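Just the one chain here, the form predicted alone, laid out as structure tokens.
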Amino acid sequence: MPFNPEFLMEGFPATVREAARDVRVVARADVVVVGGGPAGLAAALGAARNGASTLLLERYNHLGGLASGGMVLVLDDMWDAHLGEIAVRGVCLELIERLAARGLAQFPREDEWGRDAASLQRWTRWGAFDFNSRDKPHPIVFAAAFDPDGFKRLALEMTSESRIALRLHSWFSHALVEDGRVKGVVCDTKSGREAVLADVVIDTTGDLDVAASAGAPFSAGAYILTTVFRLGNVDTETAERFEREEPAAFAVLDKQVKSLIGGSWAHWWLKTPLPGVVWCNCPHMSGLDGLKVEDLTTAELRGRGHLHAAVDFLRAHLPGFERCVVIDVAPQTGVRQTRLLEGDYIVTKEDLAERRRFADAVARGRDYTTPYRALLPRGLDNLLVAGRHYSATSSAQKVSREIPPCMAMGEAAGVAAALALSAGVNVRDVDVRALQRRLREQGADPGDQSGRNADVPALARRIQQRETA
């Protein structure tokens, strides 16, 4: 049953009236970074790798964001068309080596990338394909299928290798402005209202909240929302040999799976680095607002619903998914787009089709780049913003939200404050010729120069032991 605000405001007053109150200072760092997602442990190694004592505000009991808890379970958008290249590297490629070590990482290697039928037939299916080609089958790139809670482990231990002081359970509530400079956050946790006290902070929450609650301009966007789930116990050698040699079947069966999912993908499945299990990128609901309570208590009732109903279609029809069962779904709401930053530059749309090549370039994404403008809030001194809420039209949002340019652009926000702390500037006045050559020395691409890169990355090269033992 939909949530029913009306009903429960019947009969009582449209506001009330919060005491004022003194909220105890429980730390204090050079940078504290709102967000423990994707872009903000990008963004929190930047900075204390660089220097800077960083503190890191997270909500849940998890690093990773929507990777690990929305269990966007595959690191994509990574991969330049035009220049045939990696396009993100630095601490998303770090991070995607790292969890291939230990086996909680899938990804096609340098030989395998292209429209060659048997790399189509092995990796089409753990989502390693340029799904911005117009080509059908969509060709085979460098993209990395993962673990969740190998996500969550190595966040974990990358913060704590960097000294990256690390409160979890801290849900912000609003940002403390002197004359216009953000001087830290206050946030709720079940020890009341704690402040944290910073000399700059990156707001790093995916919805602007940090940057909104200080008064930056924004626009207000929305997209769908998505309960994500995993499935396990599922064949998939059978699954994918029934879509290869009965297709006309499968595409009857694919097509009434979607019907009673309510929306999806292409491939509303793929396969994880765990055996038997796989994960579904759906049910994809619109009309939906991801900042309000009612629509996202919503989203989980619907889509409980769908995800229920197409599980038991899988049982009775679908070869492979006989006696597949429901792992989980993923604790936080698949949230694609809500607050949209307003700063120093907005991207366009044109500005991504045109593969424009900013001067002030400090992250890369698939075949575009962010200047360092679009980080930047207008009015504001000592705050930075990366991320899917970064400052960007509505349109150009939808096709730059990706994971690892939000990482990209993470990394650069961290490094970004570290170089202004060191030379005693505010972090709009960053050399950014500096910030992009200490960028490049980390191994990142911050998209400054045009041209393809010099070298492939050892890791799409390589071959792990364990596949040639």
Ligand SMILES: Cc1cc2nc3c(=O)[nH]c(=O)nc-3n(C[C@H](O)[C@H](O)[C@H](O)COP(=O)(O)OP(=O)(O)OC[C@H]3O[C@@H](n4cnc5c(N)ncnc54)[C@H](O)[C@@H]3O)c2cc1C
The other form holds:
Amino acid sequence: MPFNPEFLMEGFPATVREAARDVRVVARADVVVVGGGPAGLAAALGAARNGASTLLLERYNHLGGLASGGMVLVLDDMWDAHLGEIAVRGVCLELIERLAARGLAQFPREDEWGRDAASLQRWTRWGAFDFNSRDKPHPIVFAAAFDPDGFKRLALEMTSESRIALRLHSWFSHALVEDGRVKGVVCDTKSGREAVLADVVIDTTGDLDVAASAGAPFSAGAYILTTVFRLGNVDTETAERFEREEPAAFAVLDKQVKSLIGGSWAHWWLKTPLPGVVWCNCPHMSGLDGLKVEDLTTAELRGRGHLHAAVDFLRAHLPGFERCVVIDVAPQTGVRQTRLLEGDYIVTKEDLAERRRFADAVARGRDYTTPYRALLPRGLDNLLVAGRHYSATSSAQKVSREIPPCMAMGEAAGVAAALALSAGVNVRDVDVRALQRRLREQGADPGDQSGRNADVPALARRIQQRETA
Ligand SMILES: Cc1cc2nc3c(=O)[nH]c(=O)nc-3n(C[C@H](O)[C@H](O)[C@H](O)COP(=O)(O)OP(=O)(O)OC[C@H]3O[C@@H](n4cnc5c(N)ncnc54)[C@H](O)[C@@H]3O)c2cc1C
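Right, the form predicted alone is done, so what does the form predicted in complex with the named molecule look like?
In what comes next, the whole complex appears, and the chain from above leads the way.
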């Protein structure tokens, strides 16, 4: 546990008053996106590709958020099991295609989807299975394992191709609001406070930092935290063979590893496109608040304790892991849920379970759609929200927060911002039909039409078809 010298506070005041000061304005743009994670990247691309001057702010030195800095290395939850098709398209598929072209993403093609034994054997340890399926083993579906540095690199390439102004190392501090209109944001930087002005601001911080600061209503969500890590020098072939050929011995060792880790999903290690490098989506920790410095510090210390105990055991006992080494622990802590917007519409678990089709749907996830109203903060103008803090109940968010649906929401928010500006209207008054049309024209699926898409996206077609196409 971290040393927390509360007694040193005795006799000191509970608060101090900051002096008012002028803040230097360093930039302005039609659209300012705050938070360069998957949703923010897609939002910035959506806005810039539709004619808006766009600026993207990010606190760290890279883009990608939990997908890259958080080392969450499977793009999943993009497979609609009811329709048997890829639900999330647009910027997300474009990114996968560009990563794959450089050997930095792996995914099963259409002839490998399902429960064929060879396909299960080939793809399960890539994490390319439908984790929502009740069938065991889970069927193989379209999902892409990727390299985190590849994500960072492609994100930078794509933002510069679209002429998006980028300000990294800028930590959002507070929103500038006048009469309910969001006018810009203030960031903390090494050079002091900096203001960035905007006609439309999109909050993609994942923790609703901007909307909360602007006064938007929200609920306090909570879920497990995870300090994801990667191991190198793993003989994955040997590890998979052991699991397949000696299931009883494997089950005993796997249980022991999991008890040392202290919390994980069934498949605690998955392959990455780098040979011998696996990612470990564990240890999970509950009862910690992703907004509290004390809890985030505790997560780091507790998580490392668990993972090093597990790694010592792996090296001593698990075939394939004898020479494994810890390459890195994700620099971005694995926070899944904190503040959740209470927007014009709050998505519920029933909406998802019933596959409710909204007339104002602008994004799809696995087998659900997201209404435009869930991106709109109540009582504020010129502010949109996209990503894991979108307007949903805590239980609904837990099953609709994966990277691809967050990218789909981001793309919709970015395009909506650009359409609002070109029509000279507030984001709340955007013509949703026009937004859905524009999203479809640029390859996304807003989810407003029932039934299956006519095509399998080119990158997912069986290899032979792709070569002859
Ligand atoms: C451990 C873990 C495992 C997961 N596994 C998977 C998986 O296998 N597959 C999957 O698809 N999804 C997975 N998820 C979910 C997924 O990673 C997230 O829900 C998704 O990344 C959310 O995207 P986002 O853009 O909304 O938020 P984030 O990815 O959190 O991005 C937010 C961005 O905003 C920046 N930011 C935040 N605050 C500020 C600020 N004040 N100023 C400036 N910048 C700021 C952050 O640095 C970050 O770049 C997992 C999540 C976790 C935590």
